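Encoded as structure tokens, the following chain is the form predicted on its own, with no partner shown.
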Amino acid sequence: MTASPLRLKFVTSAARISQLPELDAEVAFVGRSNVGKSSLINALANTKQLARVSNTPGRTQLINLFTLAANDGAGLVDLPGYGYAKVPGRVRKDWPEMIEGYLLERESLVQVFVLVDGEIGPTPLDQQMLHWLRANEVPHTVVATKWDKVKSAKRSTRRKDLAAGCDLETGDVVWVSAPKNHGIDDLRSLVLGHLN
């Protein structure tokens, strides 16, 4: 069955989570720069305008609300990538704290999806997230990127070891392509789950 395309509306950019307007429930996008965050979320709307997509890892710098067109009360958050970025000292330092403080103190956070690049697999980056994120009870998901730069002979190898470098189980990340649309309709079908 297809799911159909998030219909989101860009609300605001925000440095921390005082600037957000308060909403019933929201789900986060999280994971290292250039994993293709913005592609994903883009895919999702089906559209190419919504998410700023940049080959220049590190574009999105602040927390980028969306909330769905028929339910304002619902969201949908982009946080900045992080890892390598080519952006101010000064604003990449204030990363951690602005993305943390979303992260433990959002009250309407209902689910982060961690966003792992499948093609090369979690990073010690994306492992020390994924560390964090348990250590703080902050429920999760991953969701692995690129299926299609993934070799048709290496797919199942990489499925269980990425899964493996997460400490999960094979069936409980979710692969994805935004460019071919693989796996996005069941993305878009957990998010909704997550969001009424």
The other form holds:
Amino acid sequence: MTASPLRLKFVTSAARISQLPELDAEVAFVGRSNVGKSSLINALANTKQLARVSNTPGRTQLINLFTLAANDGAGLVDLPGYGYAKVPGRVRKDWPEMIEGYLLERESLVQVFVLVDGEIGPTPLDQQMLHWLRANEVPHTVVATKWDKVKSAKRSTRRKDLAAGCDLETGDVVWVSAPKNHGIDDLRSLVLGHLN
Ligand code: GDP
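Form predicted together with ligand GDP, following the form predicted on its own:
Let's see the whole complex now, leading with the same chain.
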């Protein structure tokens, strides 16, 4: 299965959904800081700098919205990374409220991609996030990053263990490697499938 790189346009950074334009459909990416979210969004778009926009000072703690160049009504949202110790207390406190508000109330949100570090597996924070999404019936897919960092001999076991740690079947988790381009095409197709 092949899909062309997603051509994305940066639209805005917002602290709450009332500041976002209305769209027809959008997907969101969320995960612990350092999980590989920027690398993955850049890989999906086949650029080295797209997600850098979200990483500029002042934007890392905001909801960053991109739309498909070919379709203004279709969005991709880069949510702030969670569990980042250096975030000042006030911002850390505001984070759950902002993200929870977005995840629960954003009408155009059709799917959340929850990134889990494939090398280390789900952390308690990841499990907490998944539990919360399930409890609130927010549709989501787990994406395991850094496939290339798992030794080939351990991949089969790691696939099973990571899925089990997320309370999922092995085949439910999408595995990717940004630098090796592993699984990127499939994820692009999945994203486009949700947006069309
Ligand atoms: P973010 O904080 O979630 O946006 O994470 P980044 O995309 O900045 O990635 C954090 C670190 O992990 C960086 O050093 C990346 O180069 C590295 N990284 C991200 N994805 C992968 C991957 O698929 N494979 C490998 N080997 N390293 C990765």
